[in-house]
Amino acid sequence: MNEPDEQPPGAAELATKDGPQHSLNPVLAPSVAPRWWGAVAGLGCMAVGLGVGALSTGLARSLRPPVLSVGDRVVDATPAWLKDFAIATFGTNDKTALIVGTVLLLALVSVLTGMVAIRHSLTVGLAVVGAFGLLGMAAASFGRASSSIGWLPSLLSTLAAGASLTLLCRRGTPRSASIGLVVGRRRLLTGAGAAALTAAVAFAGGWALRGRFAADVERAGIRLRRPLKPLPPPPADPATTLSGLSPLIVPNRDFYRIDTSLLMPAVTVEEWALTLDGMVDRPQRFTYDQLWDRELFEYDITLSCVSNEVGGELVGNARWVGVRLDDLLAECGVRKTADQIMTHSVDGFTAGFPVEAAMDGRDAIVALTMNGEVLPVAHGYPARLIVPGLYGYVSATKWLSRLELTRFDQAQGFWIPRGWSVRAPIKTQSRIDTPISGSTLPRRPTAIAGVAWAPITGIIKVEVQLGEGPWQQAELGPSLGDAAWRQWWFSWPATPGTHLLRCRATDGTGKAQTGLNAPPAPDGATGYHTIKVKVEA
């Protein structure tokens, strides 16, 4: 006669607390399993699902991980005020914050799903997994850059997650009455370890497979070509001797990046082309090599994001080389009825700006290089648009694929229905780079310094105000042209006490920037950048 199995420590208490005690030697049923077992099962199922989803994106260039597909739809639905809040809070890390937040939310749902599946009903748990899978497939199928098989990663991810949840729940709730809590826990944890290993291998495989779509190797092999009228080398940069001052030319690695793409497009020049069509007499299509073979021009141009707060860092100056936009439009024969150029990105983003901004003589270009190197992927490779004097949300389209001549009353860019202004001229602004607001300074002469910009009229004067005193003129740094920002500095004796410091700029027309405070939405922030510092006694 077989002796009854020894009851594991704590099993009776668990059965009494969390579910009915079916016998003196309780069967480990779903209603008895500890809640944390469900959390382990749910997280394991999520890890495998995400891993398989990442692995499947290596099958084709157009496929995206399910989390990013859902994140893209979140970006698409983001109202202006929320976008502004995200950028103000997280800066250029707003996309990372969105992805992390999405994963954390998914982890929470997975934990709850695992608890339901292992303690109550596996069928309900699988239904939740299936619902999230359908959400991912819909997000990938109906986005602005969806592909015919965009749903595939979400489908494979859902099947893998469902299978993992089933296996983990069965390992955690064995049917045999001879297996108690200790053995069940061991089986669940070994299963969870296997799930984690599977997820890690899948993620690594997906990373390796996606690597073959990367454009970095292709970029490295492209030979730069000399512009028709290259600019002289930049003058000596005061930032090299004035600590804290922004440089004349912002290095590519430090240049701000704001766009709607959670996964930067992987575009090869073999498949890429720029199309000009719409309300034109002669539609055109240019390959990458055809653009390089045209006359190239070099310009120093400052870009600014409309979400930039007063004194913010979402602005930068770079040296660009590209093809003049007015030359391309002249070859197409723009019809008089067209008043808007709608730009299209390979990721589905759209932005529209006035035709006259491309035809009034300003140096608008389709840029191919940035600061002496082939356009970085993060900044729009193979080509992007640069239109001096307009905020980026209407003009500075990255990964450019199409220029469509249309009308404002017939088409709207991505951000216009979301509350941003149709026409978006950059407003004259100035910023104090040094000293830093809130800092304590030694009692000695100190330089107040920063940058000012007013594309396309340029900066002719910057003034500084100490407390409620008079405005005093600062010294201007070298000029790189009216489309580029201007450095400035002011020698201050830094007397003891707490001080408010302000700056204001005057543009090339003689108009000073406004001191009226306004938020970024809907057409750019205004006001004087003001900081507070303390000088030691």
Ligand SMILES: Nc1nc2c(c(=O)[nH]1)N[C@H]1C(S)=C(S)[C@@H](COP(=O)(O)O)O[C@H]1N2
Second form
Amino acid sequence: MNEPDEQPPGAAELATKDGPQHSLNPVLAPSVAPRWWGAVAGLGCMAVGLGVGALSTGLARSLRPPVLSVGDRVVDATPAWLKDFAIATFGTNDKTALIVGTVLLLALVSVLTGMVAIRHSLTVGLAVVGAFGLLGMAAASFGRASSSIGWLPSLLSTLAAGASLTLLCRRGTPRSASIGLVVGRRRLLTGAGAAALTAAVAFAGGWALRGRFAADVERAGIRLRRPLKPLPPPPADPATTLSGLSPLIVPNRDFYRIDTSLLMPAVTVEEWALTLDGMVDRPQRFTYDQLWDRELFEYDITLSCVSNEVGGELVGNARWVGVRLDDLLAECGVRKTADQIMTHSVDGFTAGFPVEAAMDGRDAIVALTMNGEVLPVAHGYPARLIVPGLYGYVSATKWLSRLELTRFDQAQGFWIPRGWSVRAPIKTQSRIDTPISGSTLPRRPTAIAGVAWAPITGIIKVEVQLGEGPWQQAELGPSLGDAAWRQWWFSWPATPGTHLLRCRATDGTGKAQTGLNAPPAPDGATGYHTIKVKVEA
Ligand SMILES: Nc1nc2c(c(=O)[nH]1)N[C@H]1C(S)=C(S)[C@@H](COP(=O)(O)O)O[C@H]1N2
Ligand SMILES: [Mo]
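The form predicted together with this ligand, contrasted with the form predicted on its own above:
Every chain and every other molecule in the complex is listed next, the one we just looked at coming first.
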């Protein structure tokens, strides 16, 4: 056989450069794929690869799509300043930004790979695909929460990408001399269409197969049990009449969400258990049902993220039902040598805090519900830890799997080597919810209002300052206890002009929050929340 696609590389290229008479030549012309074909072949190879990767995650609960495995490692490598920047720029969409960014980067590399494969060497193209495959396999094998077959989706994805790149390249170099230019184009388009269809079917198949792992289905069937000492229903919420003020209890759908997981862990309570071990006399294992059957307690506790800027939204108050941590620890017999409780999640996140924070009488719980619902998947179903007065990154482990008694000189939680502080009590803070900074107000008396929190001592005073005037005391809303935030408001005559307004809170020990400005890293932002508003003349 002596067919045009067996020409040495480069021969085809010469053919076009030589001018129009060659494009009429039925032997040479069709062997030259248009420039865009390389890009299409690259994108098609990526789409099929990612599609098959997604499809293969339908094989087992623990498998993750290759892009997310790589994304996980990127998150793991994120130091404090970068996390700070990502949250400041993208807010709670930081993960979407990471995934979109990764896919765009991959698309760019795929286009270049396709072009190289078509115009120069398929072998080089396949080598690039293989290199990405190895990256994915390594990312899935060596991370936190890696499973023993974690590399499988990346492997299948790479094989599919390699095969589709090869097939699409062949489409660009017809085998038969009788095929003319017009037919060549049809060949290309059907090839591209086949790749797109394969990718779409694979994605849809993966989606459908993953459906059986969804935690939501099982969660919906779980029966709530009443705590031993239920709290009285919350008092009337001033936020219902004071528009703009944060609610006393933030509904689950509005509660901020921060975690490192790109794909939420899908836990079945059948397989799940909470292990207590490490420096204890009697290691224990509690199933989900065993936890529900224990004495349950209900508490209002405010949770805050260390990344919350002054005036930020990464804080919320909720009503939790769960098992007291000190009860569980008492059963295990904590040894005197232990000074840290390291909490682990099913997705490999860790957070450690002092043993005394669990033993000093504060209401630390393994929470099973949030605001009267089984814990939402996004907030840690089936169980999470809530420790009043500690930032989330050192305590509030979601999808909790293990409580390990250890020492600070032996183990570090996830964020500690990334530049955040080992010990991280929540700092006293207050926020102006209304008016909104930068807004223009009509000239009439208006309410300045917001929330303040100082878990675990509570809020006893909030003051407001107008410009450089004196600090004036605001009125406090109903109290849900010292671990919960407190609403406050101040009636302001609102005189015409531009005004700076700020607030400050005083905690239960009589200590006012500091006015010194500090960024979130390494142990929480401080400073007065200050806003600027204009009142019409
Ligand atoms: N498994 C797991 N738990 C986690 C995290 C995480 O990344 N993974 N992030 C922590 C951080 S930094 C915070 S602030 C809280 C946030 O809890 P929320 O999403 O329910 O508001 O969860 C904590 N628990
Ligand atoms: Mo956080």
